[in-house]
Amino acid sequence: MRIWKSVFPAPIAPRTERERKRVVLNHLLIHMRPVRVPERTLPFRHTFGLGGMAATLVGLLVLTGVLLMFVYEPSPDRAYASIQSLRREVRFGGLVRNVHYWSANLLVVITFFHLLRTFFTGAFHGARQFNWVLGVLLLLVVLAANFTGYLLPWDQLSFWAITIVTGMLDYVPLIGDGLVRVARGGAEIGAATLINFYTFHTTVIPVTLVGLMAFHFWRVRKAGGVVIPLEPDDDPEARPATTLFVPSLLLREFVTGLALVALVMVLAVAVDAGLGVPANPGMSPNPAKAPWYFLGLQELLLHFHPTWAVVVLPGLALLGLLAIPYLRYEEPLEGRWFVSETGRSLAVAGALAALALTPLWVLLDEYVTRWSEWLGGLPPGLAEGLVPAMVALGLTWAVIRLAGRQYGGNRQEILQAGFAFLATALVILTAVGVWFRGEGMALTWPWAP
């Protein structure tokens, strides 16, 4: 202890504007990482490391993007051959290419993944309320990053899949229009559509995600710390026992960022990101997909009315997202995995269903139901759209309530048998579509020719 206090000695009143922004600077530090963490948070599968995973992982991406900005050039003219020449003619072009798409990409999963841990541990009560909602934000501005950087190569993958995704914002009623003006810099998707979305993805993305990423580290400084980890026998008010951060926590997190990009190495060695052929506004291929990330949405266009699966659903489902720390909950527990076993059952029982139920749906769906013939007397918003949703939504609340009454539980056992069911359909209705559509966007087998 001696030791960290001659390192780290207590800091003395300010005199002059410099100490005074030094000491600032120090305090943001402390409050970033802690002198002293529980102990408890120390092992790997509390939290497996996903926060940090996250920030490695945008490190990486600020690097990588940094150079390939001394060679792209965003303009409709030359963006295919700077990548082409980057690829091909600039020493380790390829690899930091490579690097920066796979980073990107699997920035997307930690932060879902990361997402989720913090919902199965409850660690979005008391005062990381307001923590959770800067956590989905951060989500979004993920997204928004890798579908900003995915038009930039300009090949005919890119452009159509942007195409199609800036397309769906015309569904949505009264200003649809106006937004699609807006994310393409005009009708169609051109030069000024290049400029927009490199000037986003170069400056306003990376400088609103390094500043919430910054604000959500710090407030979880001043929650804190880490949610700690709780057994049925604990006392949540008694006081845990700590541990130095340096070492303990600091060579944790190290060996899991260097594991981490030793990953990220290999995919980009032995899995190339690759480029298409240039793109061709007036040949659409097929089939025409959305960017991975957004094909759970793709896939929704296929099953409701376009309003309906581009605006209502995601709607509501993003309120509900920022809802969840501020419902009531008659014993709000955090730092328990699932809260307790029978939270445990109903998460898995949720996760089960959807397993279940949403490939039957897509299946009955593409070659069975025909809610526009069977219910030709309504507007198509309402035979197409809220018909369909209404039973979508019935059955998963059939599915949680049956679960309940199987299993009991309380408020937040039972919201996590929602949550469980409605992520896993999510990441079903994304596999569908990365895989088991073909031409048509008609269901087929990922081998067949």
Given for the second form:
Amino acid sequence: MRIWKSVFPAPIAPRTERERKRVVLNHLLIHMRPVRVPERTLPFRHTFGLGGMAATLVGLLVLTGVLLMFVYEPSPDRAYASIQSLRREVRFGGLVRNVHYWSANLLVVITFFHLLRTFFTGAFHGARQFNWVLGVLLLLVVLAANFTGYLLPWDQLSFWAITIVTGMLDYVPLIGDGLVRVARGGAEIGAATLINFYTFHTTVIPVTLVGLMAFHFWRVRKAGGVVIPLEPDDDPEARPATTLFVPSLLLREFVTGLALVALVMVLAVAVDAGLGVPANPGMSPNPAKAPWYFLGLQELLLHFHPTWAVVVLPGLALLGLLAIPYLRYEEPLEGRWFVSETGRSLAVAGALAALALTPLWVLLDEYVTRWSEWLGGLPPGLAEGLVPAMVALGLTWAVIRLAGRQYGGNRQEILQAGFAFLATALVILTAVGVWFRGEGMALTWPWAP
Ligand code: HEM
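For comparison with the form predicted on its own, provide the form predicted together with protoporphyrin IX containing FE.
Next comes the full complex, and the chain you just saw is listed first.
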């Protein structure tokens, strides 16, 4: 019953019937949004408009995606040529593709920042618990959308990136081989993979994404809008002053959306999405890298036993992410960035610790000693899996404990140290994969030839 109530809480009554009619009935499009919003939630710095930006990007993606479908041909013989003719022969074809490309990549970044914003303002308690879970699902769908689209140009980069990532599934114990076959539609990447990816990319995933977004917005509305910023001397019982969604918030959202569209247009005109040489299944490029948002995962593969890198560690991270709203907190605090000054210090300490320890780990593992050499007598699953994973988790734990001892803090504030540590580590591993891995995935400088 409690779970049911947290998913479908009782509706919040609008102030007057006239307001309800004027705002809700007359504006079909904003049915998903609250009628009144607390005034304090309006300043840009409270949410940075990140959720709205993500929604705007999805809108751009649908619009440009439909246009691309008029030209794109999902077969290995025609895919590359159809993109080439889109760029060369179709008026504004290249621009439409660039807008699609930039919107997709920005969506991953903006969704990640939105996750950070909701986490660090504690917007996952009470009525927002289940919306956090919906958000995590949205993040997975956004990654799936990007990933399935990555293959479609059928150039060397896309072909081998998808080969790398689908190949990672082979490391799942017992069912790995079957999973690879399902993902590829056969043993190798070919016509079946392309048509499967295309169908998922253009129908299954967008429908799921838009459906989940509608659920997500509705949950924001049911929670009475976004979380309300708290001031230290606020009376928690007092009702906050509210204002109508139209025009106060709608106007702000509209301006933010327009600014974002302008940014995407500038990027699309200035930086081309590019198209490499056609896919050659017989010749792997060196290095063969996953798409950038999976390079953190590929980097883990260089340091841990594959089962740990691909299954155990990401699985634990995902479960941890889903569990955040359902952990027990002494006093759930929402609405204030980092909860308190102590919370801010703890988060900064966690991020700084990751900034120092993650590159150190990468360098030590590359140049000083490999775990397998060090623990030569143990089976690989232990020497390159359990032991380094325990050391990494132990380090995370030590950082949290040390920071907690230094600054004090309640459970939510201490959790922020751990979250900041892991989020920063992920960003650094991704950056190492993008800029510092060269031939044979060895460490190199980004400017090296
Ligand atoms: C396509 C991806 C997503 C879209 C389009 C989206 C959209 C939105 C919008 C428009 C809002 C209200 C305004 C705002 O907070 O900026 C919102 C709130 C929220 N989102 Fe998302 N979101 C997405 C992904 C996520 C992710 C990955 C998470 C976290 C795991 C998340 C968790 C939340 C939560 C907890 C709220 C309520 C915030 C509050 O009450 O202050 N969302 N989202």
